[in-house]
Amino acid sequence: MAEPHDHSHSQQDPIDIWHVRGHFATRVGFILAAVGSAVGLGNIWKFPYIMGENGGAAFLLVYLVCIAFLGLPVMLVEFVIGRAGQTSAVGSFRKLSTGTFPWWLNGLLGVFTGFLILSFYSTVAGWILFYMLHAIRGGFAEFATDEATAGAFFGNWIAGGTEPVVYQFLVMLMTGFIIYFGIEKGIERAAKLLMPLLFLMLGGLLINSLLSDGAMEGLKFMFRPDFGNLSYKAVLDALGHSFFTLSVGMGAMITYASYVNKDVHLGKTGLAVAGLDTLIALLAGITIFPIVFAYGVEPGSGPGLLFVTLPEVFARMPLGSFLGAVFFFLVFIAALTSAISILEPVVTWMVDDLNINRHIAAFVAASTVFLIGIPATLSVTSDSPLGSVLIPFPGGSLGFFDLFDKLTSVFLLPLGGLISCLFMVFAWKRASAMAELAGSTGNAGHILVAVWYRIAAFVAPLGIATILIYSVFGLVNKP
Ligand code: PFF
């Protein structure tokens, strides 16, 4: 395993930051960190169960487009951001900005986001925790009685309330602790190990569900696109879950990508990073929709998706419960990973600006979402605690969980994104960026980065703003 680079040209101290948050080797660490934080319950329980929502196939198309016109671009602004600051979100815009223009108060909105997605990311992450316990404990043994025992089982724990709690409370701890004595070498060869070990266990699970009864109108639903059916309310999730998936709009990647050497090419690794979330989600997908038609379950029946149609699967299958545990185990390191993202830029900023120690930082950061979280684990549904607490929102009341989710993905992770577009064009140089992608060894010339600065800087800008102008006015829920 190589060293970590030379931070010593950087102004702030990242070294500090750097031996506390771990070892990560330079390009291969790099690279990890980034697949890390985009491959995650975006992937392998989000986009399905929107794609679900949103009718199939023609989301999926807008989807793509999506990634690869405004969130690919986008990241790769982050990347040349973070990479140039070498030092926090919020102190690498005011680094590298010479006016008087507070771009930083873009970092700023940056770590309030990434606040609100891991309230409720985490929720999420206590169900998959407590279903990796159950399946170890033989619990998936009872779905197989009855279609409808996994829906039910799942609708009433997580409306139960205080379990759910201990869970979040759990996925904090962890969190907190990883980021508090930084990600050791341990964590980067787990991760190495371990999501080559996700990609077997997708494709394992995906020929069972090609085998299954229910493959023909699974595929079908996911590449057969019926345009008749788009509506606003889904390109605006695609536009939104584009951003949420490639970690992108909130400074993760920009604090990532701090720790960068100049001699790696950004735009190669961002596609690298870009490809392979786009190929586990489709994975994910197909895997999930040959078996919700097999077993007659409703696609668009929402974020229970996962932990409704899988479990029931897992019953029927020799060796079934260890294999749900495994898999279950999986899917919550990659939560994990994407969960210690989320984290970092609010622990970064702590620490680089507001010179906290660091070890007091990571508590209070992850305290602060917990705290924060609990409404959203206790609002999931109509029957949980906080289940009819609604707060007004354009387009139709919503419970916490929901407003965190929607209030992040559909307008603050693109107006994120979109301000560190317009930062890039106004408040620096053109040759600049394009050199910063190619970095030390690569040609900045080449017409695929003179491609990007174009996208990045006058397609991407105009086609976030334009769907953020629309959902500022209400459309948000509208059909
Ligand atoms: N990309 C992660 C996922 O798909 O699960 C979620 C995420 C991580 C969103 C980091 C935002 C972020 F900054």
Second form
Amino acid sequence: MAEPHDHSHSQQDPIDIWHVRGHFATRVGFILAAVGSAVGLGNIWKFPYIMGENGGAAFLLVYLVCIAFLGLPVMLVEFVIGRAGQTSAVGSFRKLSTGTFPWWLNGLLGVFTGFLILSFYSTVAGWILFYMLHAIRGGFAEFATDEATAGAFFGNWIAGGTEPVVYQFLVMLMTGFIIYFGIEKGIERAAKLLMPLLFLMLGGLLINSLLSDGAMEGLKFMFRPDFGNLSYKAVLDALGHSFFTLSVGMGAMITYASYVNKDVHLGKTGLAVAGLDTLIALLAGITIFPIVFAYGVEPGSGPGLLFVTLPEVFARMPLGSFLGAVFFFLVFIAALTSAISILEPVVTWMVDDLNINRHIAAFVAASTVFLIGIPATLSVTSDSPLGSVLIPFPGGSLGFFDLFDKLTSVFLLPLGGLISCLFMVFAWKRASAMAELAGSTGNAGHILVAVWYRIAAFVAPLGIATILIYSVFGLVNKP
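The structure above corresponds to the form predicted together with ligand PFF; please give the structure of the form predicted on its own next.
For this one, just the chain is written down, with no partner chains and no other molecules.
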């Protein structure tokens, strides 16, 4: 009887995984894509306002220490898992694990977390897109009277029902469109275009800020530490933000690293990504705080800094509408590159584990996130249809937007990062992890590789556990 035809590749016809899955054509492309993932609203929106809330320079020093001993080591853990697995986050944990413990569930947790994050992240990105277009039309001029005008405008617009949903749809359309074209032609090409553009615009705004009357006060606030104002909460905020800013815990870095060739030294690449991510956060602060001090605005304005305080400041500046449009275009680029990295693990999981065509997977994933995001978009005020729908959550009931935000930032992201570190320690050989970090061009026995392993295996899990405990029990709100 004739043998059935074997459609698989034999040893004489090895499968070319890079051709099938795609890959980053250059190390620069991978770095820019990873930086695009890390650089998002956390750098240009959240970092300046939490730095403002926590006293400036003293918070910055603590934050830099946390990046070195928490954020970077955990990101490198996800890098080595991703490249060693060369498949989705779910598949990488399944492929590399030993024993019967279901470590692959952490990959699935990352996919689920990505769905939730992008559902409300796309809402905020839609707000940014609207503000960018509003500034281009010269709309910021109406905020010149006082901050109350800008605040009322923002509140009325996000409560406007269908219009914010339309902008959220546009964000997901652009995100899905880029991912549709794959790694090299989609994500890498977009990163090579958008990230240099982000640096260029940030540099231009930075020069304008340093020439303002508030430049000296802004620089003092950022770089002259006063540890007397450093609270316990500020330390925990720095610890948490150092973890979240590098996009760890959601499978993004595992997925991106799965498309990287073996000749790339992941340790050096990780340093470049963390360094550029931190640099952009610092440049954003240097850009924003001089403007804030020049116009007598409170640096700790909180989340409203982006949508209320800064538009009112731009309205009072020469060429304010132009500078405002450039600024919001800059923030939109950061939001879009992060949205791409959040959606890609979902698409990769559908392609690698469910055998779905990438084009179909990109459409299905983007559409699903958009539909899940509609309740988040409509729940931000009591005037919207879902504004009065509250879901029980530890510490009180929340609307969909705040629920998705709190659930991911307080619990799911740190949990995913913690499990990744524990996986490396308990389910993977130490030598294999160290060799993967160095790659084919590095030295796995280098002292820095050994130091990384010890930090990732012991220090980082302790830091993440601290974030989990204090966040879940609400202790971060204590002075």
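Not measured: the values here are computed from a predicted model. Numbering follows the first chain given and starts at 1. Whichever C-alpha set is largest while still superposing within 1.5 Å between the two forms counts as the rigid core.
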Inset, instruction - Determine, after fitting the two forms on their core, whether Leu210 shows a C-alpha shift of 2 Å or more between the two forms. - result: yes
Inset, instruction - Would you tell me if Tyr121 moves between the two forms by 2 Å or more at its C-alpha, with the rigid core held superposed? - result: no
Inset, instruction - With both forms fitted on the core, give yes or no for whether the Cα of Asp237 moves by 2 angstroms or more between the two forms. - result: yes
